[in-house]
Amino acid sequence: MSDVLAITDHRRGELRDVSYEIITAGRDLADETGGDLHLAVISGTVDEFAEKLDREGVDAIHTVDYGEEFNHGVYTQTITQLYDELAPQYVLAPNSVNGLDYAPAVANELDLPIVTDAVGLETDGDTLGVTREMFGGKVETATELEGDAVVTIRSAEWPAAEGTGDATIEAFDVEIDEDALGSTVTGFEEVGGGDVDISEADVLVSVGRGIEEEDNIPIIEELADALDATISSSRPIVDNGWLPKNRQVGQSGKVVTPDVYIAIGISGAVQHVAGMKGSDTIVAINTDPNAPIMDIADYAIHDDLFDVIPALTEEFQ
């Protein structure tokens, strides 16, 4: 029997979606190893977070009430001490900005191997098989790890955990060496066009090269306003400077999981699909019936976007 320790993620008082997805990944792994799933909730309103994270399959939740926002040193010291206390075989972290900050440091401190950006996990005895994607999702690679390991998981690859749990929730008595923290968090500030976080949107209206020119972007904005949606885009739109980088969906942009994703004039290259395939409902509008995006769409409209979008806008207004 081997336990799994999964680290949850939050920002500015809100749990990130990957916190619920990592429960599913951790539970699947714990079922294979015959062990328990432990969650760590570090900093912020930990008691409130713990209640929300008490989903089916979680055995224990360990809270650390230290600071409000992410701090590298606090997370590294806490996870290291939790590992010493719980002796899990696997430590799972989100493949997020925060996770990629502390996970390598934790692996180094514990002298454990680390694999990042996992999209699949499977055990065979004491061997952990980790599936990753390379070359824009065109190639899958398999890595085998023996013994204990640290793994970061890609968001939107596992479904969010559901159901009501009965986990043991307890405060973990961590000993933080403040002299070794190296930094102090004084606040949170968005940078570089951070007016919108498309990864948090419920409805995304996403535009691709089919829009032809920047002067046509306003018709997309009108549809987004009618739907109370957020605008996102494929990479060519950002490369052309028509929308800021924070609006880009895809492997070199952001991974999004909205309730509805409307892809307008987007062909559906693997790099883009990797960033939005976890959407609940995908609507594609394209003049090419053989575009890859049409194959993954729940609803595909084979028509000229310049005819379809005004009609949809009028309908929703």
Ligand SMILES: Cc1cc2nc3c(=O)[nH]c(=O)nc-3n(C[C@H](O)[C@H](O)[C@H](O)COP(=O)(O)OP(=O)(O)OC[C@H]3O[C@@H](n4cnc5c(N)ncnc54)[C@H](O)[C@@H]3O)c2cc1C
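If the one shown is the form predicted on its own, what is the structure of the form predicted in complex with the ligand?
Here we give the lone chain, stripped of any partners or molecules.
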């Protein structure tokens, strides 16, 4: 009752980075509970995945060779059966779009509490402490719960596990009730293509909801022209149809690493930051000195973009 079961993530033949990060998070917890770290690899080329996942700190890897791609029903059935077999204290899953498609179902089926999007974890063996954000990252909270739990972890918060391990790799004998699989994946589509690739730009002038109206977008365009830079944006600008999808930076858009990223009226929600935190120099222009973007910015202007941007454009005309 002190083991940790961590679920790995892959898509279209590739393990996702969070699969190595969850090893680190799981190992840290298992060290505190004094238990073993088990990994589950479900669907796809599981043997190949298992070999890659056999890194330092992993005690056992359970493979389930069933289907190619993610199906939440298969995941939910497999994880609940693994839970019954292994009786772990904590089940860790990635807080990815797919993680959020099965982890709540697993918790509910097993009658366990769930805490999502953890950025920090600690346990004394009885009480689990989970650090998470609220209000789009404006505050952090400490939460606690007793006993067994399901936790999803935020990506890029724990370092990836390294080295080579000596885990036992074993096929888990799962029984999938096919009649209970009520959804079918019929395909994938890449969106956000087109003539511009914002990930190639040296300077990005990136606009967020602070711009207020579509009619105000030209002041950003004028700045981009003056700087010979490329325009990108946060999600709401694309959701509103003010800029095309290929301009969106973030988790569901593009990952960019320009020399300079100028965030204009962007709060810095985690899903946005995931796409731009690797930029060389980050400049934030925001009226809110407490906006989360300030935590990763190198330079900041705490002022109204409608005053700052025209003045900046003028500098280059």
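Worth saying up front: this structure is predicted, and the values here are computed from it rather than measured. We call the rigid core the largest set of C-alpha positions that still match within 1.5 Å between the two forms. Residue numbers count along the first chain shown, from 1.
Participant: Answer yes if the Cα of residue 25 shifts by 2 angstroms or more between these two forms on a rigid-core superposition, and no otherwise.
Facilitator: Superposed on the core, residue 25 moves its C-alpha less than 2 Å between these two forms.
Participant: Can a Cα shift of no less than 2 Å be assigned to residue 269 between these two forms, given superposition on the rigid core?
Facilitator: Yes: residue 269 shifts by at least 2 Å between these two forms.
Participant: Given a superposition on the rigid core, I'd like a yes or no on whether residue 104 shifts its C-alpha by 2 Å or more between these two forms.
Facilitator: No, because once the rigid core is superposed, the C-alpha of residue 104 moves less than 2 Å between these two forms.
Participant: Relative to the superposed core, report the C-alpha shift of residue 301 between these two forms in angstrom.
Facilitator: That residue's C-alpha sits 16.0 Å away in the other form.
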